[in-house]
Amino acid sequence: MAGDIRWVRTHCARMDHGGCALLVRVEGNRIVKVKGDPEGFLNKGYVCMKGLASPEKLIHPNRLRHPLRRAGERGAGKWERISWEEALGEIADKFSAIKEEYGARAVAFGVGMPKGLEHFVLIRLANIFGSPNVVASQDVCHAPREITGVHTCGFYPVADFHHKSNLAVLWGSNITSTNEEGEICSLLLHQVSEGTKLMIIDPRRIPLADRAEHWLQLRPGTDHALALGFLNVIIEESLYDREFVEKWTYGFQDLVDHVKEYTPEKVSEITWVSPDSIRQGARVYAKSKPAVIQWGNPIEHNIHTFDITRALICLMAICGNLDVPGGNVHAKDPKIMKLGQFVRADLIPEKRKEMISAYHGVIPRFMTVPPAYFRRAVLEEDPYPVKGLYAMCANPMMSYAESGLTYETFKKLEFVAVADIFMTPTAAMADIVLPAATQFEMDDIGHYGLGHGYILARPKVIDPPEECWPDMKIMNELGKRISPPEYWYDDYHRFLEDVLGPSGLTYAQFVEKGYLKGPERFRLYEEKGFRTPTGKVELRLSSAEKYGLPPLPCFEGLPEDDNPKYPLVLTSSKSRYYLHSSYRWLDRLREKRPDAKVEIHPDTAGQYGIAEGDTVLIETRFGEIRQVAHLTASVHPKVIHASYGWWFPEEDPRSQYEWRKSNFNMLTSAGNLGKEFGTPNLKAIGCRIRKAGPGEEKAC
């Protein structure tokens, strides 16, 4: 009804990890306005451009609204409309047939960046079906920091912006653009306005560098060398927290001996940061108490992510900034259902031994399959064949390293089902496409399982289109068809009640509260020690020999060796207007960033005869793409900063929307992987550039 006007409180989602509390104005069954909620726990009224634009995707004319079945060759862009019963029945028949012939492990379940409770319903679905293979992008997102933290200090050290810090170090974190994993920039900006100092460690001069006292412009892929240089200075100058080190660290003398070689002069040659800047940065961090490191996703984008993360945790530890207010803390969950119980881990006790990545020796506790190993299982049947895939909240054609390999993987799979809200290059390669409900159209819980110590209420604001189902409902109904139905519910809302059960709250009561936060307890190690084998922060890993891990963080070279044929260093970052490969179909955002831009220093552009707005060919050893030149001094003359996640929804579906043309992952490779997480090099790749010639501007 047009007269039904109301404001609804909820939290943002699916335009990022979410976290901003929103006030949503609804007229009838239509959202007419979104604004930040001044009472928001994380954002205090802030909301980004993506959040403001988010309602537009609900009413977009190209939104998926009905289940579809492939009607031609895979990827040909021909579809026929089918019913939900037909779609779920066909998926169930195909997966059951694969399971019968090859075993449950031959069906993989894929997910992109976690966006809500559906991520864990997917894991539950895989577990109950009997497949150990949940394929996720966690090898390059979140897991290296979380799992390395668990091995080093017993927890995932998250940045605490809720308490005053004297110094905030943004290490590869462009927080005003990404608000990564709920670390909303407004909390930090408030601290800065109250006197907190900023240090920026980033290859690009991000906007916050203008407000920082220190900006260290390092060479992409050398973060661990810089952190080891910091450790060298802090130890050599006795700037470390002696009491904490003596009482609560294991292997300090080993670290002392190890970092002697990482002098500022040596590290400067590797990182391009001057020795004086290295010394000054290290001193400032060590002397500023408490100091917090907000580490961004880019540190997980090369084969050395384990060493990078280890070095940074060692830095936090020896300076006494672990688990103190305003430092990097162990966030405690509220009283909610444990993840293992929710996903029914008890039903698949051999998962650790049977999942694809177990055969490749990944680090213990890393429980999703890296995409590179999934594709190897499909294409080479190593360590065993994988024939089917169910994917949601994901666009692997764009997000996995070496996109050509992903294309070949989809061509070879016997059966693919994808749930999404728009037809993407990945959905275009499926056999069945399911239309999902999205943000504002379903009840959900945010931030479950992310290790930040809180969960957020995301109540439904409006009804979805008739045939668009929440992912949780899709998997609940599919689960009844491919696994014992007693593990599933009549109504997907039971999942929400399950999570909240230990709190004593119903979902409706939770919505009234808005969020649940765990207890604030700092320095818990003083009572119980650290949850490591030694009970201390393991600067030297006591389990290194057992697991085949390096005992100390080290620098063994660049992610890729320098090659004179590719003299420039390629990197990328997330756009403030998009979420990875999503939302380029929204006019309001596309107008802000209409093209895939490659940032080039003016001196470098002049050397190659490139002007602003020219089409530029970017080439690595692995491929070539086209992007539009943007000249800026914010990047180093030796660095090329390309846009990530680009495809073109306005183009022909028969070409999967020109997925090759400007796709950053045409330039990456899955051939060289980090041992611990199966991580490929997504940054610090040798490249060369040239201005596109006649006829090359639109070629793919």
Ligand SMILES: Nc1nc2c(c(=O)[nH]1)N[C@H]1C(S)=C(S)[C@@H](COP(=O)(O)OP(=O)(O)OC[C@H]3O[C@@H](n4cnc5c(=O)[nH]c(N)nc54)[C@H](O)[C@@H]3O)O[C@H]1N2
The other form holds:
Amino acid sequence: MAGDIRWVRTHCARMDHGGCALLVRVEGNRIVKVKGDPEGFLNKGYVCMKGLASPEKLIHPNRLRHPLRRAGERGAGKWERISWEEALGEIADKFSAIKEEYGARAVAFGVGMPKGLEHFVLIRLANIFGSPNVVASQDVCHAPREITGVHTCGFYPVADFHHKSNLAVLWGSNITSTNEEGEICSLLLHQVSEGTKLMIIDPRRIPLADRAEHWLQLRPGTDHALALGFLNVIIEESLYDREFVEKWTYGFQDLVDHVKEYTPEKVSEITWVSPDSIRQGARVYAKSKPAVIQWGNPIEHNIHTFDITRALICLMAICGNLDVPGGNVHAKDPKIMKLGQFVRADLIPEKRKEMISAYHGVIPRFMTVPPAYFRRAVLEEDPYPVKGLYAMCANPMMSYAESGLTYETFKKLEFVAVADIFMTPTAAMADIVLPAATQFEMDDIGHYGLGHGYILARPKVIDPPEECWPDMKIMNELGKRISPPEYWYDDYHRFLEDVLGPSGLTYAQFVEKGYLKGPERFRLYEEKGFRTPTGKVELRLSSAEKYGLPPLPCFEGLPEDDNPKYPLVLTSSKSRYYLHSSYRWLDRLREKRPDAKVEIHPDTAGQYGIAEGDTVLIETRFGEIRQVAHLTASVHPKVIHASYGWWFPEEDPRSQYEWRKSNFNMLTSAGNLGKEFGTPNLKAIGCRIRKAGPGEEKAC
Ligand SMILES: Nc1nc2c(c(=O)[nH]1)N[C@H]1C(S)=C(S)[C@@H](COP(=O)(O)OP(=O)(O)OC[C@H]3O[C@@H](n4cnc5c(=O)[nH]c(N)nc54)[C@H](O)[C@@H]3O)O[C@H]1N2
Ligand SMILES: Nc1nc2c(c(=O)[nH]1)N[C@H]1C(S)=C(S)[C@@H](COP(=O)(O)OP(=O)(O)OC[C@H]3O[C@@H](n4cnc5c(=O)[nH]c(N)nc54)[C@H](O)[C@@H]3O)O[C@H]1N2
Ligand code: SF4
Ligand SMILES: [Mo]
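What I would like now is the form predicted in complex with the named molecule, since the data block earlier showed the form predicted on its own; can you produce it?
After this comes the whole thing, all chains and molecules, with the earlier chain placed first.
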């Protein structure tokens, strides 16, 4: 209704995992203002720059508004507009033909960071179609934490910022820039103002280091060594929780014997953190009960992610910080539909054995296919051929390690359909591109299936433009064409009602409430034990032999051997202004961060003749990119901290928007992978730098 002015309550989404409650001012069908809702359960009024800018993405002139079919060579940037009927019909024909010739498993379903309920509708679509292959970024995002948790203590231990902690450890988590699944920094900042102490474990002096009592500036890629060093000190100095250890852990003596070798002196050589700081850090963590570890991506951007996450859970356990208020907890879901039921896991009983990753011996219970193995299936038909891809909410050309390999994969696939809101380097490689409706334009549920014990209402605020459809609707309609129609609905809203069914609420009633939270119950193990084979926290994994896993967390070396040709250590983090590779096309955000910046210590820059603002060539064994120098003492002189996710929406579509030029994943490799999760190394890579010479600044 034109002229109608109102404030609507919803939750932010798709600018990260989402979570902040928002008040949105709407005039007619246009959002004119967004502000944080002071009553927000996770944010208490907080809102970040991306949240404030989010309505602008809806009205960008270059937003995708119609289904498109490729009109030239793949990647040539030529498109013709087609109807939804034609687009869905063509995708259905192609997928059905592939299924006929190679089996359903030859069609993969790809997704990036979980954004909303459509993530689970995609898994449902794959399951009903009969393909075990959902390809996702979980190998480098949360699966190691979640699944290692399940094997070690029977649950995924999430940081509890809702209750007071005496100490919060930000272990590779830059939470004031990168709010993440279930964790918005405002709750933590409130605690800090009330006296909670902070410890930062990060090679970079992140902003919160100014408010921290301890900052351990470790060498990138050595988190497992540091955690083992902490365990050594805590055990040697008898600082652990004796009662918990005796009653509730399995294999403590094995751990005692095992960590003896990780003395602070030895660990210091590996991590560059002084023995005194290691001792002090360990003591503070052990003595600050309850203490919470907010663990970030670096623990899983490392081929040794299994050892790192195992060591950290052992640390939480022996210090008595598991499942206590203000520690790392087992969040209980409210009464909602179980995930397995929603995704119709029952229809694909052989998935565990049939999925691509099963042939690579990944850890049991890891149910998505790591991108590295997906690309091997396409390029080498290992373990079997994959010919088709449906991708949504993802930009694999930028977000998968070793982008060159992704490009080859897209060139080789027989058929690719991509749903997005904007033409990206990935959509540019598709045969059919579908225009998605997005946050504010559809009813959605946030945080379902993420293990934080609550779900958030994200009611629709305005109508989507022209022919944009919510992903849930797209898949509901595609589902009817590629699988038995009885599994699909007249209207995608039924998915929302399904999730809420057991709660007794309708979606409208849920929206009134705003969120649903599970019961707050701590130390449930006292009644039921831990859900592991031994009923205890398995410091030594009882199933290790059976599954071919190392029984105790180890330090088996750096993620990459030192190489004198690449004397510096390259790492990266996400930008506070963008989500991965997304939204560089939003002027309001781009003004804040116009270039891909590489942070270099002034001494190091001086050594290489590099000044602020120079174009720098960053080289690893795997590739070379260009970024703009920013000199700062917040990084270690031997560490280079580059930007990740850069492509240039303003550049030529025929170059797929210069996706090679500054793209961090041109510098990574999918060759050497962690066995348990197929994880590549993204954060500690040998590199060298030099100032770009004349003519080199722009070349790719
Ligand atoms: N080197 C390196 N690589 C990394 C990481 C890193 O730190 N370093 N981080 C890793 C992590 S943690 C993750 S989670 C992955 C993320 O990987 P991706 O999820 O692939 O990352 P994005 O670049 O955000 O791609 C999301 C795409 O979804 C589109 N989109 C936004 N809203 C909607 C919508 O409503 N519907 C549809 N259909 N599309 C939408 C955006 O326009 C964008 O193109 O990357 C991983 N890769
Ligand atoms: N603004 C914004 N917010 C986001 C995202 C985004 O792209 N942009 N992405 C979302 C997603 S999908 C995720 S998974 C989360 C991730 O958010 P985070 O877990 O915070 O991940 P990163 O930003 O990759 O890295 C965090 C910190 O790790 C440090 N670091 C680098 N190498 C190492 C190392 O080897 N060891 C240690 N201990 N620290 C290291 C970096 O300096 C950085 O400060 O954020 C979510 N929120
Ligand atoms: S922190 Fe995340 S959920 Fe909150 S406003 Fe920013 S992007 Fe939205
Ligand atoms: Mo992520």
